[in-house]
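Single chain ahead, by itself, as structure tokens, in the form predicted alone.
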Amino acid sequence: MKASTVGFAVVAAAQVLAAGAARAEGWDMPTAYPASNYHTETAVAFAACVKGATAGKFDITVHPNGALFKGNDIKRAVQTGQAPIGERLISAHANENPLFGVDSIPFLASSFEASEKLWKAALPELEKLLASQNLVYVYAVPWPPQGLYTKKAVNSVADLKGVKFRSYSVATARIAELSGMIPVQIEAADLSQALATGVADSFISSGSTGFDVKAWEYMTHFYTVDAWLPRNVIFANKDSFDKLSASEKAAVKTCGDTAAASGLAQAKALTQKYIDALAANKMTVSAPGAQLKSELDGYGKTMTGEWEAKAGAAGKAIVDAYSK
């Protein structure tokens, strides 16, 4: 090779290395929901906010629909550093610690306002718990109130006995147990297939999830029982977060606050839209009848007491603060 050629190669290599050094630092962010879901859209907006706040030096790439890690693997992936940041339905981990299920205690906080109050009461304890697991809390966004999807009219709990019921958390599994349904563990990304193949005949979820999976293709009824408003929590690996500069940490936190506010506003705005979409697609949408509502409220009281007993002093303090 001629000296001039060698010199060009050395210069070119140096230019590539310099370009790489100037390129934005990258984080991959696994999420469990479709790109069109407002939670994913909020995550994408959060990533764009961070990139803008750092003048393009810090870039977060969102991977929707369980493409990078399945929903039930995301939290562990972030804890162990396989992913530096991720989004997870936090109540799905209530089996690890009951505090993770505080947002899904049936009928304790059944409106956006009540849900915000409960979350504010619980957040200090949740941040400490996440920190103990090598996680840094970034933000959370609620789902719309959870309704009951069925393949038939349901007038009382007796009508649900023996029905195959999609379970994704401690709370949903316990409701199945109390009502005599058969719980089947199904992640959000697998719900459409489970409904299409008859693995599940009923589930409790928001209008958003029903819209995403086109529930009207499999279900006939949606009851607005407003069971709870679970939250997707975005958390970062603490080791990865600690390596960020002070300005990058500030960007993550500030953009997280912005994402929480915009995600909440979006959830409120979309709630009726999703319900209207279910009705427009010929599902019967209605409030639960008096008997069904009374029976479900009874389950709520039972499960609130059970949750407090499991969560101990911290749980009692949260419920007491919320109830004031």
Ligand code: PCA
The other form holds:
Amino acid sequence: MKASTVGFAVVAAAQVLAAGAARAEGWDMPTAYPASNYHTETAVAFAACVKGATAGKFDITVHPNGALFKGNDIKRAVQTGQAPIGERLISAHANENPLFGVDSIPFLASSFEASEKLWKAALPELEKLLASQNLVYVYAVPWPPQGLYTKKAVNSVADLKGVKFRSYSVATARIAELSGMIPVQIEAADLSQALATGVADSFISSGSTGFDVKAWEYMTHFYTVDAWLPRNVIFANKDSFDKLSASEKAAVKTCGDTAAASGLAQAKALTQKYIDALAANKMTVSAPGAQLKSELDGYGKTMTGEWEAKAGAAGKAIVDAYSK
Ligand code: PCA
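Moving from the form predicted alone, what structure would you give for the form predicted in complex with the named molecule?
Now the complete complex, all chains and molecules, led by this one.
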């Protein structure tokens, strides 16, 4: 082989390697909920879909349960590129911008259908907001409707006064404040510990998280308040996303759409099963009584007004589009 040919072969090999390295991606995906939760299963299916769509070249590894980053740190980690993609309960960040709390306004959208409609109305603004934070929206999946877990029968908000209440967002903390409870912010991954040690004696969440933390070991009552359906949002770091090839980007987007649809279907299919599991484990499951219901409805009105005032024109546009 002539020297020039050898040189060419080496350069060509280096180019192939470089191209290969650019195409073969490995992304870590931190999430905050247990491996057995349907959100995590949806994320794992999303990763498998991306891998399949890129002929095995683009590998996303899901790290559940706050193992890689704690729930509260995931968004910042993805914004700063410490993680290229992640899943986060977006309403936990409503203190950064009220638009992140659009899915947690009590009783504004408290069925799956209403929550889908509200999300569609909000998405253009949310994608813009995420982009301004160096994030690319990939998909979102709702939690089942939120209910109230307590250690005693509760007939009115007066029964909640002074109770230590686990909050996970601005909205849950505000409900605690309005009802005279003592809020303490706790990630789902730390919730059973908090209940076991008496750090919290009440919380608002879905049957799904109640099931995950075996709420029946600590709590006696679940009231199906159906206050709202908060969402986990999956977002990518914009710089990491921009480095992907066109076909990899398309795989992320297409698989994201599939994940959103299958996650929603799972949430719907599982809602009653979780509630049945609470009852089967001897919790008293019921709708809130008339007085509690009307008091909570009142909080809903107060908090809708507060949110609209904070969220300004963008918030009003969303609510108007939703109400059409
Ligand atoms: N589970 C999550 C958020 C909403 C829900 O249903 C949690 O309690 O942290």
